[in-house]
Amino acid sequence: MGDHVRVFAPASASNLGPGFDVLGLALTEPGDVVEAESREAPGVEIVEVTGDGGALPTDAARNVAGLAAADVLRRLDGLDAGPPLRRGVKLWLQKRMPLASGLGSSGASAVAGAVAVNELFGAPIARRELVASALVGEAAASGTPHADNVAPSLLGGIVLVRSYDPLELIDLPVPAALRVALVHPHCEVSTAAARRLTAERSYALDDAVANLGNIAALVDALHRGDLVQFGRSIQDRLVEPVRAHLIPGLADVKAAARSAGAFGCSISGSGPSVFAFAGSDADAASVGDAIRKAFRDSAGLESDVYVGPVNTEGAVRLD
């Protein structure tokens, strides 16, 4: 057992067009950091949250990092052969990404909390099993335990959630040339509110069939490294039409991405961030600049742009 650990958990882009709640990928930046230390008293204490502007609670029972950490402690106690050791931890959460951004902010905090506590006690729980603990925090933030953010943030790469009960995750191939341009306009969309929109909607069978075809084609394209087909498969006829009005200027943004050479473009999670794919760093940078300009011209919004490969490491211990 170490006395102190720090863990970075990256942001993520989820849904990837047609894959509502079942597809996601890890980004290289931004992300959150959780520091963990053991303490004599059992349970979880959150000492401080920084970078959130005072928006997040330090009550561990209401904070996603604290909830995920508490679930890891519960699992660790279950591993003991004798009476539970009743472990305790202190956490410091550093928010290094915007809230309500569509970047998996709550998921990154939950992942960092879960991984930090596991590392603090010698990492006896396998990485894939920690996804379930991170989901405890994610469910508190969004109202449902969806894994399309926490799984790639924890494991890295592009992840397909084949099943939730039981939880089954499939790692998809990441083509070497694939680059992501992720643009976060300076506005917010509540994940819980966006999910209510989808829950209250009925969907046509034709639209469901279209999404099924695109998911299958997307998976096939990744296995063959066909970025053109991959981009063509980034189409969503179910969720994006319901949420489009939440993202100012979305139609112009997508048109700008296509004109700049993007293979595909859609809303990241609940938004307002959008992602687009390209085949090189230079092309991804051009696409990101085009999207940023479109947000400015169409909606008067400034944006942050993140460009890079898919993060294949996931959450990492910093020390």
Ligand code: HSE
Second form
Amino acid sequence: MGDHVRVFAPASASNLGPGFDVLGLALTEPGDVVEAESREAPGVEIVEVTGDGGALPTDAARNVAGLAAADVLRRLDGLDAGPPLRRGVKLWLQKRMPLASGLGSSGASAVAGAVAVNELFGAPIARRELVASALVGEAAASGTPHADNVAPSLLGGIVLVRSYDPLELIDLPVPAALRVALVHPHCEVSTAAARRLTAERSYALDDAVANLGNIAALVDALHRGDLVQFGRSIQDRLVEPVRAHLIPGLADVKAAARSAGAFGCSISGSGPSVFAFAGSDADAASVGDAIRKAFRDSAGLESDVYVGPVNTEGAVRLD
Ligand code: HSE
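Swap state to the form predicted together with the ligand from the form predicted on its own:
Zooming out: every chain and molecule, the one shown earlier first.
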């Protein structure tokens, strides 16, 4: 047990086409950092939030990192053999990624908060068990406790949420050659608002059937390292059509990714970021450039591009 810990939790791309709320992967960058120190008074105090332009609350009861941290504290106090110790922590949250971006920003903050507090007290709670605490924070940000961002941010890799009640997570294989191009155009989409759009709809059975076929093919492709089939399976007939209008230039962006040879391209989470896949760093960089150009030409938006392998480590303690 140390007096001070610092934890990095990576951004994530979720849904991955057909897997609304059930598929996500961790990125190597960007990500958030939470520092934690113990304090005498019980409960969570957020000392400072930086990098958010003043957008996020420092009231721990309204901050995703604070809420996740408080849930971990409650669980740690519950582990005590005698009367609970009633632990307390001070947190510093460094936002190192944009908000409302489709990069799992709230999920990364929640994960970093949960992991930092657990590490501060000697990490008695197993990594996988911390997903439940991160979900408490995520639910406050997006309106529902969806795990497809927090699970990969915490655990790394590509994660399938087989069930929410009880929560069951399955780690999928990550083909060695797989590279992600993640492009964040400079505009915002509120996850809570994007989720309301999907909730207000009814869905046709043939669209559900198409998604079922694609998600099964996607999982099979990962097991066999078949990037072509993986890319062909990144098609979403349920959620993407409902949200496409929230992302300026999306049709042109997807066409540009296809022309550049991407293995699939779709909305990352609720957007506006999009992801695409390739089989090498050079190809992923070309795909990322093509998407960036399409956002500029089609929608007049500048973008940030992140290219790299899937992050198989997840959240890490820095010191
Ligand atoms: N699966 C979630 C959604 C991810 O699409 O609403 C949000 O980042």
